[in-house]
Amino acid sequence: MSLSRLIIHQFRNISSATLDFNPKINVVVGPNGSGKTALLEAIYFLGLGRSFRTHLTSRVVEHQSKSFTLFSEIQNNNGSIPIGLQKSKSGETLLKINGGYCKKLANLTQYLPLQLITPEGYTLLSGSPKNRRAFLDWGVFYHDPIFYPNWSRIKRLLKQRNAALKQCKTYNELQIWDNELCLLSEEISQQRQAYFELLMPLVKQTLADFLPDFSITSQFFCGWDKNNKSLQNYLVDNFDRDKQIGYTSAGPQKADLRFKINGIPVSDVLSRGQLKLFVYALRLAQGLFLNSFDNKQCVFLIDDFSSELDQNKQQILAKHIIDSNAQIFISVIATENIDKLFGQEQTVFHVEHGKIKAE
């Protein structure tokens, strides 16, 4: 899968642009504040239906405009798929895929698998478990077709259960939700565990290049201690506490990935630059997995390619990018060393004050 064409109207500081992309390497060049990241953000919107910079649509729409419009053509094994997306400041959304209207933005995810790497990406390891859960679930989503409907059902059950916690007096009143919740939770945990075990060898191979001086262990935590007792028993035993705090404290919504060095979380051992390299390894491994195991093509968005990377690490990153055989969008302030690093044909886009020109 690759993005062959993108038309942008009133997105951030980009008033209008029509761009034809290289199926492999696309380099976006320009000074800070020129609109480089806005271009990557527009592509991200087409892959996930949201921004990676804000949850407010009003901040994405160009100043004094009412809405933004994105139109793209995505190439896959079956040909070209047109996708159009319009979002207004008032919250209205219009999505059209392959000539038909769609109500759910979630439908976008199957057409353009995206991996985003930003200078702030190290928070995947140092931040909330929610970030690592999202990373894991991205891969499971593309690997196991049953995952998404299971996870959607679990989220609805948890919403109903949490609402009921505020009103019920005894645990028996929750039994109607917990029977199905426990069954689906076991299934989704097995799906996550299976993907995790397949992915980790690729992660270790990549880490050996980026962080060869560290021995890093990894563990998938399903959201409760299975060795201690079943989820059903946790839900029963935690009833009074859950009722007091107003939400369910154990279950797949608490799942996490734990990475450690000598028993200590990597976020307490590695520097910010090293954490960033770790995230590169994780993201690149997922892209390789998608290509090798799932026969799908990942698109990488790398914002500020050279940030905090020395020449050696840039070369390692470039090698892994080339090996992934994926379409890449890289933003840089200057193109120095880019030709040397990638050594293959690329398309360069110059951005200044929201205006984009292909070289």
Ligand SMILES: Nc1ncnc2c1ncn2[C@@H]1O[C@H](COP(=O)(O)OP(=O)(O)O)[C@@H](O)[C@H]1O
Second form
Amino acid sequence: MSLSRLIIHQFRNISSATLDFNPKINVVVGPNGSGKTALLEAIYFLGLGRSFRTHLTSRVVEHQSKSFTLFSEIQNNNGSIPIGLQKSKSGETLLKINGGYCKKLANLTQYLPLQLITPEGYTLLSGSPKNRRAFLDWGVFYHDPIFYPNWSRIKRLLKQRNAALKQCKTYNELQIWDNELCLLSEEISQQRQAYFELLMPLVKQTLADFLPDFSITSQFFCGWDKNNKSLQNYLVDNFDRDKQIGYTSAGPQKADLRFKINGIPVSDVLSRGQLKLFVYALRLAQGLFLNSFDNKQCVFLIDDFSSELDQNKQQILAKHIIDSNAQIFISVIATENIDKLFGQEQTVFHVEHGKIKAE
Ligand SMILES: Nc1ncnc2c1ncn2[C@@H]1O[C@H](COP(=O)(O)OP(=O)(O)O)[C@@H](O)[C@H]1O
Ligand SMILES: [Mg+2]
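Can I have the other form now, the form predicted together with the named molecule, not the form predicted on its own?
And the full complex, kicking off with our chain again.
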């Protein structure tokens, strides 16, 4: 899957742009505040139906306008799919996929598997488990079609259970949620574990180039200690405490990935630049996985490509990016080294005051 064409109207400071993309490497270059991140944000919006910078549509629509419009053509194994999305400041959404109107923005995710790497991307490792669950689930979602319905059902069950938790007097009143919850939790934990085990060898391969001096261990935590007791037993034993805090404290909603060096979390050992390289290794591995196991092509959005990386690491990273067989959009402030890094296989787009021109 790749994005072959994008037409933008009134998105951030981009009033109007018609762009034909390279199926492999696209470099977006321009000074600070020119609109580079805005362009990546527009692509992200098409892939996921939301921004990575704000929850408010009104921030994304050009200041003087009422709505933004994005129109794209996406190439997949069977041909070209046109997708149009319009969102207004007042909250209306129009989504058209392949000629038909579509109600759910969530339907967009199946057309363009996107990976975003920003200068803040290291929070995948230093931030809360939620970030790492989102990372893991991205891959499981594209790999295993049963995962999404199962996970949606679990989230609904947990919502109902947490509401009941506040009102009930004895554990027995919760049993009605817990039978199904335990069964599905076991299932999605297995799906996550299986994906994790297939992914990690790919991560390790890349890490050997990116951070050769470190020996990193990885572990998937499913959300409760399986070796100790079953989720059902946790739910029973935690009843009083869960009732006090008002939510369910064990289960797949608490899953996490743990990466350590000599028993210490990587976020306490590695520098920001090194953490960034680790995140690149993780996300590139997901792109490779998608390509080799699921026969789909991933799209990478990399904002501020060179920030915090020395020349040597940029070179190694560029090689892995080329080898990943994904479509890449990279933003940079200057193109000085880009030819050297990507061997002129790229298309360069110059951005200035929201105007975008292909080189
Ligand atoms: N809704 C909006 N309408 C018009 N301009 C906006 C809007 N939101 C942000 N901007 C402006 O868009 C410009 C581009 O921002 P950005 O894409 O972050 O720049 P870059 O990534 O190139 O440094 C900034 O000058 C910002 O002030
Ligand atoms: Mg930017």
